[in-house]
Amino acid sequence: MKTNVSLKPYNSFGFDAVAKQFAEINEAHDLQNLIKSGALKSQNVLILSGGNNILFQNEVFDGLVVYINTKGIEILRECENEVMVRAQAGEDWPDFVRFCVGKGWHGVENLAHIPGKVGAAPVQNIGAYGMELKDSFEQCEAMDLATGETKVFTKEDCHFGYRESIFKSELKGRYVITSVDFLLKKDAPLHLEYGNIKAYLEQNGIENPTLQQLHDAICAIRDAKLPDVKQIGSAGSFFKNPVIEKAQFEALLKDYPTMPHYDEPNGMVKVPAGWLIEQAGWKGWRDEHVGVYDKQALVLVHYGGGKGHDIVELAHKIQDYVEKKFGIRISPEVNFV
């Protein structure tokens, strides 16, 4: 365990911010004797894992922070049209999707080029183009931070939903996912319906798109509208696409006859939330240190030399601008800390 580290190499955003205490976790058994030792007893406590769906609001986290990197990925089980595949949660998510496409393996193709590791993945339910993890998942193994003792969580068990699950609500700070399986196809049709995605292979002349071609794709759409963190800190999408209700949309289209949406299945509409920030005149603002990226209204980003609180209070001021505009409260779908 070290002491006074700098968190900066571990949060996208690249705030500063520094861990009283900082234990990094290889593999399964040290987390177990951490456990064991009681250090997570005396104070606060943060798993970390890729760092790149969280916000540091201060310059000290005053606790430990558990950095999970665990790697490993095999194969449980194989027949003629499926396999069964687990991951540590340790491994980077992008690697193991560009893993499983080179397999020519069907189910996280959609989510590809998503920053984070794979036991932050079932946590945020994480989803993209029209696919979400939980399409995918089967069951992963997590471990009780008070006990040290894992349990197997099946899909049922961690309760789903629109960036959603049991270890954000009810769980929430009580397990640690340890490992996660995924369910997937060798063959399957391709979701193309969503987003920019048809229009980029029309653009780049591909008819029929094979699963790498998917792939490189939503990597090329997202490289496009998305900053490189390495040289503009970022959490991605910022806020989560609200789901308002048929006649709240019904009403707003009178007045925004262009206003974007998706249909979801309860008879409840998704909007976009970067369109709703573009519209509220908010892409492309910046002060010294902190803005809205200019190609993409859903992403808040740090230019340097700002706070954690600078990203918070420009958040709130979108929200707010956006509720008055719109009638509709966006929430973050990043992890304030």
Ligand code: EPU
Given for the second form:
Amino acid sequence: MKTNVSLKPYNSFGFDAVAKQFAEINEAHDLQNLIKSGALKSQNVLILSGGNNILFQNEVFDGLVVYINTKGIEILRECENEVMVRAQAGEDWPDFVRFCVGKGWHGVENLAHIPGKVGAAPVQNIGAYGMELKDSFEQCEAMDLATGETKVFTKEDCHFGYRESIFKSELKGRYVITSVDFLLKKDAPLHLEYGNIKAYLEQNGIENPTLQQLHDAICAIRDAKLPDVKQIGSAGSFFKNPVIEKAQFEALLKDYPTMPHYDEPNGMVKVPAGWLIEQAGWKGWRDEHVGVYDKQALVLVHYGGGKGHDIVELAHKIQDYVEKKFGIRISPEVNFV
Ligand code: EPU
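Since the one above is the form predicted on its own, can you give the form predicted together with the ligand too?
Let's see the whole complex now, leading with the same chain.
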């Protein structure tokens, strides 16, 4: 256990918060020992993996940060058509996707290049280009922070939704995911119909892409739109895309006939928050330390030297502007600590 550790390398916004106590977990049993030692009782505890979806609002985290850094990928079973793979929570997500694509396994390719760790992926059911983690998720193992006991969560147990799971709601703070099992297919149709995948492939003269070509195309598309966190701090999409009533959508469409939208199963309509923010005039806005990314308005960025609080203030202003203009209150997908 270390004391007064800078969390700057551990959060993709790059804010220089300090953890009063910090423990790195390299094996699942290290975590069990830590729990059994009682160190997690009577203080704030933050479980940290990639730190890609977190905003440190304050300069000090007055408690214990538990950094999950367990590694390992293994094949649990394999047959002619599919393979079941287990990845430890601390494995890098983009590396895991690259590994699966390299083997010719289908199911996570559209989730290429999403920064983060495997253990965090189910927590918010990461998604991109028409695919979500839940589509290939089989089960995960998680450790109870109160007892150190492990429990298996099936897909049904996880209550997955759009950027949601039981680990973000009812069980928030109760469990740490230690490993995730994926059921991947050795052959499956590719999902090319979302976003600008098709346009990108056409521009690059690729007619029938292979799994690898699709993966590489998604990496290139993401690189063109989203900041490289090694250069500019960010947490990817800062807000969720709001889901509104059809009646409200139809009323808005009269004033904004080009508003992009996606129909939801329950008669609701999802509207891209990036579009709302751009229309509200915030795209590309910046001050010395923070701003709204100029290539994707859904991404708030930290140019360096700022504080988490600067992002909080900016987010509130954007929420207020968007609400005033469209009557829609957008909410963050990033976790505030
Ligand atoms: N748009 C604008 N202006 C902008 C940004 C977007 O008008 O500044 C419009 C686009 O033209 C498009 C629509 O909004 O019509 C949707 O934009 P985009 O395809 O870029 O996707 P998104 O809804 O903004 C979501 C995910 C991303 C994921 C992409 C691709 C959420 C909150 N975000 O973004 O996930 O990569 O789709 O599938 O659902 C993340 O969660 O960190 C993330 C990056």
